[in-house]
Amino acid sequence: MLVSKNKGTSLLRSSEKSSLLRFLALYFILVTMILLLLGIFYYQSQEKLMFSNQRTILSEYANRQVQALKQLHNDFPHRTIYPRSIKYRSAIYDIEGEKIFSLLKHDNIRFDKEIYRVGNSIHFLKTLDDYYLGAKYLFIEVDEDKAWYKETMSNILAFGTLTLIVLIIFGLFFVSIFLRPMRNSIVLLDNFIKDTTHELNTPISAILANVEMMDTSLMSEKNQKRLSRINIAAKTVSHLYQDLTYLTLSHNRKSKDEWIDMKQLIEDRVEYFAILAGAKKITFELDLKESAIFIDGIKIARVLDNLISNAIKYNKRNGKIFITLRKNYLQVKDTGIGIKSKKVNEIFERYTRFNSSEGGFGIGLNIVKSIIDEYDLQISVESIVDVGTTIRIDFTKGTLDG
């Protein structure tokens, strides 16, 4: 046995949410592009300094090297041995660049830079103005010390973060600023729906009773189709005002389930909007199993009522509509214009209507799909244009009689 949720969700919430998510990833997305494109600037630049300062203590290690060449090239052939430091590796090439000695780790030198990173080391490029030892470039390497790239990487990310989380808080701001306005008109829309409601149901009623009561058989046939154009007036307002007073009442008021007989439930709906279908000559063809779900009455009403309506009022003259019941699901089909494949799943959204000349506000099926999400049902829609839509619930283990 299911519990109803009762999660009334209103239009103002899911429509702000749904455009703050929206306008927070496009907003995401620009800034973590301008702060990825910062933080290679920065590490552009950091590179630059280290290399720099590398510059600056491998000319020394280059010039001291050059000395003991040239102490070295004078004591030739009487001192044979090259002269080496623990600070540093060196390499001489010839004008020609071939090696002559080398101390290197890595031997893909570069004659076109002075200072380069090769794999984890940093070479520097010294040309010689005496050829010592037949000498003219002075090769000095030394290991990359990488404490300058744990610095580098840390700032980005500690200040990139910093930063992202600062610029997400003015971006929250804003949005809330962008959004007033669309806040201010759904709430004055919807104080408008629910001052319209409240005063719909005297008239509505008083027409239907009136309606009801009087005696056709005295009446001409041309009086007979006028009164019945009035039926069938007052049941289309009085469908939009049972729509209207869910939204703004029944919704948010604690749900009385109870077990509903669908088959009797659907017969008296199929009933009711017969007058409304035989306007267009839109004929019912049922095929219903007994059924039994446990549920709200009026909500299940209403899911019923909207699918019947929706059916009809976008059905092709002279069309039909079959309603499908079994243990285990509902289905109304219909013979209409169909949707598009890209804009089923925009069929539930509040407000939404797929063809201009019907009338309504596009919310019958909005509430359907917060009745079907409320009890955990499975909603699903197929539809071809000009040729028609198929809407499925199938009713869940909880739902089900027995």
Partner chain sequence: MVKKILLIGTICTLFLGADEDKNVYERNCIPCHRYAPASLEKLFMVYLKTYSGELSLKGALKAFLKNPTEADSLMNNTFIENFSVKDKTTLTDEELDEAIDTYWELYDVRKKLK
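All of these numbers come straight from a predicted model, not from anything done at the bench. Positions refer to the first chain, counted from 1. Compared with the form predicted together with the partner chain:
Of the two rigid parts that account for the rearrangement between these two forms, one contains Ser90 and the other contains Val270.
Return the form predicted together with the partner chain of this protein as a structure block, the form predicted on its own having already been given.
All you get below is the one chain by itself.
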């Protein structure tokens, strides 16, 4: 199987970006809501101002209409022509809200407001003391002058946009201030790990090489056990060293992608970890079919090592590790302590550990994720507390081999 590379994956940057984006999104929503609210208040105040200006004129029209209605009432039924004006339109409604006569363009009137906008018109309501022609409510309607509306909206848009831009610039500035300590601490930790890594290589290699070379047949059983413990401890440190080397140096190293026989690789790594697993009386159950993927050998070895070492580290005594390999996927299942469902999404974060009682820096799965992302593979985690964890890697995005 051939898998495509996705270069330039940097988890430090991506976590920063994700925090930055989350903060900015929240900040943007908050700022927009505040500006929207201010815009609404400004719009309402402008509308009130316009109503206040209109009220005087409309009130004058209403008084004039009342006089005309009074005249008509007294002359009724000899005169039946409803009084009209070119400056306004009017309507009269009785005490029960029933229409008596209307010249309004918009008949959707309101009895609860003195002045309001409807369509392109303004309605003014006057309540009569004497019900001439039975009218308790008199509505005066005039066409609305839209100038105030256009001015208000353009003000809201202009000031709103300007303020939004300024506040976003402030937001970016604040984010950079907030992120600085986090970035500094990560850089400090990375530098520390980088420096100590260089000092680990030679002694670890010397210990491992000498342990392998020792002739155990001449040793007593007690000493053999002690040597085995030294071997386990040295391999644990070696594994950590491999992770740290990968983390600090591998990004500068050019990948050497080649066809990797996954079955062979898994068998090699299981053998390597056999002593470690044996110390906790953990047994491997392998179900491997032939599969090959086009990938950097060191990187896929880091993936496997981390999955297997975690399966050992977080397993129970006398537990089992099931490794399944098929053409399109690899699955590592343990019978360990498991992870709480809400914590599953966090396990790929750097310096996150399942359980603080276990050793390690919490970088193993972070490395796995970075390699998985680099090669566009798919990883999924299923875990049940006290039952175990299953991690599956799908090679689906690659091109099938032959």
